[in-house]
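The chain below stands alone and is given as structure tokens, in the form predicted alone.
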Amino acid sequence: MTSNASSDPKNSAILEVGCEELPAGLLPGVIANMRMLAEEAMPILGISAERVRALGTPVRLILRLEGLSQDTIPRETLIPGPPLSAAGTWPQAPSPAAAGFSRTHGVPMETLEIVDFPKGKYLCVRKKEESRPVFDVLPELFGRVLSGLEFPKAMRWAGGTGPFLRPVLWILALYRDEVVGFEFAGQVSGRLTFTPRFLGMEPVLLRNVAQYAQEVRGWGVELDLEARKERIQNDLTLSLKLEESSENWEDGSTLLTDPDLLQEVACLVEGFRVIPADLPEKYRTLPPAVIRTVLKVHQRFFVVDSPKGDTVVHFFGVSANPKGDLAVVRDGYVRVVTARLEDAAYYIARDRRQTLSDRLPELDGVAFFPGVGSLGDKVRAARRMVLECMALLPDAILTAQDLTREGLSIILERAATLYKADLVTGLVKEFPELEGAIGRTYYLWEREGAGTDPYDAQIAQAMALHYQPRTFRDPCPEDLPSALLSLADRAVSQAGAFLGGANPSGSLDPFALRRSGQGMLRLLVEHRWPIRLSSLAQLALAAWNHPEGARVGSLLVDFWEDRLLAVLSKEGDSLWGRAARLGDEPPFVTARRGEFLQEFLNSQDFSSFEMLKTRVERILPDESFGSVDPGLFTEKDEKSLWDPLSVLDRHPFPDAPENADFYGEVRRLKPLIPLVESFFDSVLVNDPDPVVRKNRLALLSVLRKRLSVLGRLDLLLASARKERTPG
């Protein structure tokens, strides 16, 4: 059902608060926080309703209450007051405390009730709220809501009216027909709204709330911003089928819908029109990623690529007045487009003057952080790591891309060399959104007249792929030289940050240092590279040769344990990653421990194995005890737990991070708990002979160390038995 169709209004309730034009990238959660506003506040006035609706546009916010019931619910409420133990002889003499809470709620002294918290007995009073006509609670639950919506930043208008998102206009709140009656932010409730801006702001004075609903209809504004989104995405695919059927465009173009761009747009318009333009031919030849950015960065326009793929010839612009001309505002579309283009074509062909090796010089002039060196000061430390780290990698990952490892450094050793060099073209500096990108393609056109060189591709690739992941949705760069130019690049970023002195604290991140250290962490997981934190900040701290690198080495080192505990929690919940890091092993080891606890946790040897772990845990001290000396056992059990359990300590798990496989390493531990138990049954672990204790104690110990390899399955039991618990 769409926000236009209305449900039986008897009984039903609206809320408008009309306003200036509010930000786009706010709207979507303001509407989330109107709703869970009102779904909080309404059992606690008694209200109900058969469905709560919170709808947006750029200039009005809507509650609508639909299938009220007329009354509130009666309701019973506990009003707690002061400890029994400071209510004195209660009741016949009465403390002050008990005597004042008594005298606050109007009530005799021996109606109080004695009430068990969990924090021991309190004085408490009962009261019954009757019934009342929801009509007459409704003002309370509107003005809730408006006050409890909160932003990044507020404004104060008109002598200090407000705060609210925007200055307030107006108020429309009804109930069936009839008026809700508040004032907020400078404006009393009425029924009164205005149309939209594409039909004059005109004032609308409403009999009812089934009014409302027509009225809406009429303007042909679709409220719901998620209906409003499908229509625009229907009415773009739709331009473009009729744009090929009248022969205006070639058949196979391809719109590409991008949902960031496509929320911002909704988030901008009531009513709307999808107008097709064409690009000047002049500026079809420019790259495909300056038009790109362009129309879509900079004018929020969709692009339609050409059927071969290569070239942008055709774009859609979404009007927020779907009565204007359409050829006035096509024209305009292509004027703002053509002025942009023209500014990227001049800074092109100025750019083309110098090499991007002929730039480098000019990053030595950019300032990275200051007392740790510069744009140019990083590239080179970021050369440096990126072949350490290639040296850490074994041949199985290279060979997996058809790559050797001459021709990997090659690649690499051109790739750090240029990949910042862009940051210092004019195109960049117009246009920031092109880093990396065009780096690649000037590199490309660089090397057209140099022969054919079979790393070129790569080498541009890493150039341009190196910021992947931007942010925590993005895809990870897949072939191996733009993950180690990108892996290197964030690990020596964030090394140089913390020289710096600029490493997050709190809620302070001005750097994005966290969702930097969140890219790289996952770069280490799913690439399953068998490189440890500590040697990933060694070699990062190193390639700066700074001295306070052996300072800062720990505390980036606990940054990036942090981020892998946010990169391995499980809907926001950091146990799993907990339970699954153990020490300073690859990252994708831990993500791999944590993947197969996730399903360990709900088999049948889950509980046997957390039983045996646990009871070996609890017996052994934190100390070493050195081998174990079979001629030492004086007990059938003790060999023959040692016995199978000698074998799995002479090869150990894992030989390689990239052969830990936790389900095969139950089944080689499962065959030990019939063991263990009998072990536990006939012998005494605490001999009073020291020799045997101590000898003991070592057997468990080989089979703690083995049984550690599963993650911490304690925490896990813990949060399972805390979910079934009831209440």
Given for the second form:
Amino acid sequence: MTSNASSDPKNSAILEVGCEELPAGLLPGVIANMRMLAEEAMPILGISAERVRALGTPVRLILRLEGLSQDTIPRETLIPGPPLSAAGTWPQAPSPAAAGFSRTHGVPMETLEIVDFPKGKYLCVRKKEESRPVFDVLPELFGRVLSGLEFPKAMRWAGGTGPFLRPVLWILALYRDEVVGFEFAGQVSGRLTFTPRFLGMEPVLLRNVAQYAQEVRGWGVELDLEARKERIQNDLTLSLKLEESSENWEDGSTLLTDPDLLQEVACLVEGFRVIPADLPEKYRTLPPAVIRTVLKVHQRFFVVDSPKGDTVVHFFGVSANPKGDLAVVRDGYVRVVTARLEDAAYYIARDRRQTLSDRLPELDGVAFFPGVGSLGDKVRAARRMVLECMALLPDAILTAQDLTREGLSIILERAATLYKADLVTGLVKEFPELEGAIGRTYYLWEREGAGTDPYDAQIAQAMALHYQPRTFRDPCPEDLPSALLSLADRAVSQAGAFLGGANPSGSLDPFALRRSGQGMLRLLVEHRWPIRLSSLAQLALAAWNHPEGARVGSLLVDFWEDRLLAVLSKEGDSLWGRAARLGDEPPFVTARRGEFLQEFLNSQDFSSFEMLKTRVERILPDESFGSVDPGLFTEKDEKSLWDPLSVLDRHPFPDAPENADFYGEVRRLKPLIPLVESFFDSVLVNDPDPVVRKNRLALLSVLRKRLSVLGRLDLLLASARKERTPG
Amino acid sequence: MKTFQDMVMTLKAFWAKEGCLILEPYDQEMGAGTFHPATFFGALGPEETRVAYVQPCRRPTDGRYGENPNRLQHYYQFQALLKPSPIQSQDLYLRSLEALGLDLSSHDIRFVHDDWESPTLGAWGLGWEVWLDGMEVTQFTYFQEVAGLPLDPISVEITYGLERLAMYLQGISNVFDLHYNDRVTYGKIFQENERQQSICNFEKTDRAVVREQFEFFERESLALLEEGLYRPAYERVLKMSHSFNLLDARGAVGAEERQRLIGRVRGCARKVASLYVAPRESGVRAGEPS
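Switching forms now, from the form predicted alone to the form predicted in complex with its partner chain, please provide the structure.
Now the complete complex, all chains and molecules, led by this one.
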């Protein structure tokens, strides 16, 4: 270590990778990963530090190590080689494997050790690593961290340099006042950093680590993402107050908090300046969904609502140039918002020349799947389908939402007629993310002044919400009309795709049928509808009235079965679904059984039930045995088992799928366990007399039927055993 | 005041000085400058390339009958393609904005993540939209694949939206008020054209005929590829792509069918690219300029 090392009392190191702008959506993850990789690699390399920090801006990834030990911790590692059994006569006449092992590690044969592992005795080499100056090891640490970063999409540039997230422009790597020398992604590390873009990206030569912090302070840049978010949020709040107190904005204007947007904006700027701006009067009457989409999604601006909260009147932009000309930048912001809203206004004006009903014929001109039908055909199929689905629901589900059967059918009929009409409006073509929401707005506009129709609000809502769930985590619509329309739309779309030969295969699923199918299964599970997948497939294919319907029916059901397993899987493990799924029952019953099994597996009763079930299944051939005739009983234990069992047998379980109470069934069956045990102890099931034998098998088959409703306990047991086995 | 034509001339001069070949527009309809053979073929293969050109773009769905101050179905892109991408690509680009008269220190200029993909060409790249005070004025992309082929070296493509940039520089909020030169406005040249083309694209084009054309160009392209004539085959790919855009404007393509049609264009584009790349791999040059 050099003598001037003491100039930095904190004994720090810094790594800064300068990049072309990193994707804002990925930056937080990359920063977190850098820190994780450093913390993983440091003990392996024997480096210890008091503090490890990962920081970042759109153009910098930074790793700071503070309070580093001057030297690495000496380490000893044991490297296992061939098993002793394969080492020949060691050390006099080693096998080729043993000789190779000692050669590879460059140690004499005699210095190898025999170590006892759980798997047996192995030849090992013990390597000691002396303590080294930390400075010598930092290049490896930095190299490991950078090459360990993984990105969803990495790129190459120039003559194939990379891969990295974006081109690397410079690497600053210092330990105290010395350069930590290494090469990465076409750059050699050095003591240069660069000022932010708003200061011209000028090179700055650093003497030592301490000077880095001073420079950054001078730029007015906050390197820490969380702190930068906080600064931006504070400035937004302060700016709002200023605008209110100077009476530019009405008191009580609300800045909508938006953590996702704040994070994204903080990943788009190094330095920043909050720019308040007014939404031009002319556009304030546009549908708020349109304005919000333009401001937030298209422009990353923060929305400021009027005190009443019903209109958007102002917004904040966060400029990446704190030194820019406020008037010029604001003018640009307003202009770009104007351009987008002008386009929306243009479309709304054009769209309103026609009603949604007027547009229905246009749907016939839009191909859905060649040979299957048009979008218009799909809408008609969905309308047929949704009414059929409603017919499958018991009254209780309707009354729980204060709906009559007649009312619901009116709502569904109207909503399902118009629900895709907004797709051919200009506004949705321009703002595809607003499909559904625009349908709702247009429908309500049309109905203004048409008198009060008690169903309009629900019809409009179903047109908007039937797109949910859009993703795996997006909630299902709660109201019955939206949920049923979502179900019918998905079922006919997927049936149509299968009819058109577009079944997903392997990694190919261009129409995202898996996601849409999973959403459909979630609806069935979460709404607890007593609808079987086979009936759903039948209805969906019948709704298309297509000659190929019969051919794809089972494919479609298989596909949905698979989606159900995905919905029920826990941490990617489909075991729960497989153990819980019994035949073609309504999916929510399977889901309920899955929940029951998770608890049941951890209960004391599980193993006795599992043993019982296995024992019964093992002795019973897979056939049916007719009914039990108590007159044929010869043993006491036959009768004492049959008495309670026959009572149960008169009340099939579950009597209706929505009543499936698995815990109750366990309570009912539990008293039978000792009776079955005595039965097996004293009764010879395979009696020489075929009539007696058949009667005993019939008794057991009643029990088997009863136990099977609990699910595939054997699958759970096998997997639980596997988990407990080490290695 | 920088007129529209001044801007074009400034950009041409700027990129010429950076060693770019200044080409002229390709004489076929296309949706973006990327379809120009100078970029499609230029990005493939090993040789160094620097080229820049103006390309008129046709996007029938973007037509607004000349009634909308910001949208056009026919507009201009200025495009530079540099292979291999220089390490100071962003810097070069920012200097080109300065050459257009922008004082960078007073503006909010941002490179906003926007990965680019052309499913029709089987091409994708990573890069940004460049925002000038919130307005997207440029698409900046490092191509990673073209026609499904990984690229080496990597090209950077810089695509300026000329009208938007000009509106910004001239401080004008209606595209038709742009000063094309100091006497003639953009609207005088193009507004009536926008109206008529929009009527044609949205209301008159015969869907059945355009579908037939799509099929026809595909057959021709495939037949030409059989003969090794990948240049004219590529021109049919452009025709297929434009036919698709026309069908799209007529609202004749559903979400699902869209994938299929695009896949067919991509299929031909891939065959074109592999024929273009193949002879050089076997050491025989196909007489392409290097």
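Positions refer to the first chain, counted from 1. What we label the rigid core is the largest C-alpha set whose atoms superpose within 1.5 Å from one form to the other. Predicted model only: the values in this text are computed from it and were never measured.
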Exercise. Using a superposition on the rigid core, decide whether the Cα position of F302 changes by 2 angstroms or more between these two forms.
Key: yes
Quiz item: For N602, is the C-alpha shift between these two forms 2 Å or more after core superposition?
Solution: no
Quiz prompt | Large Cα shift (2 Å or above) at E244 between these two forms, core-fitted | solution = yes
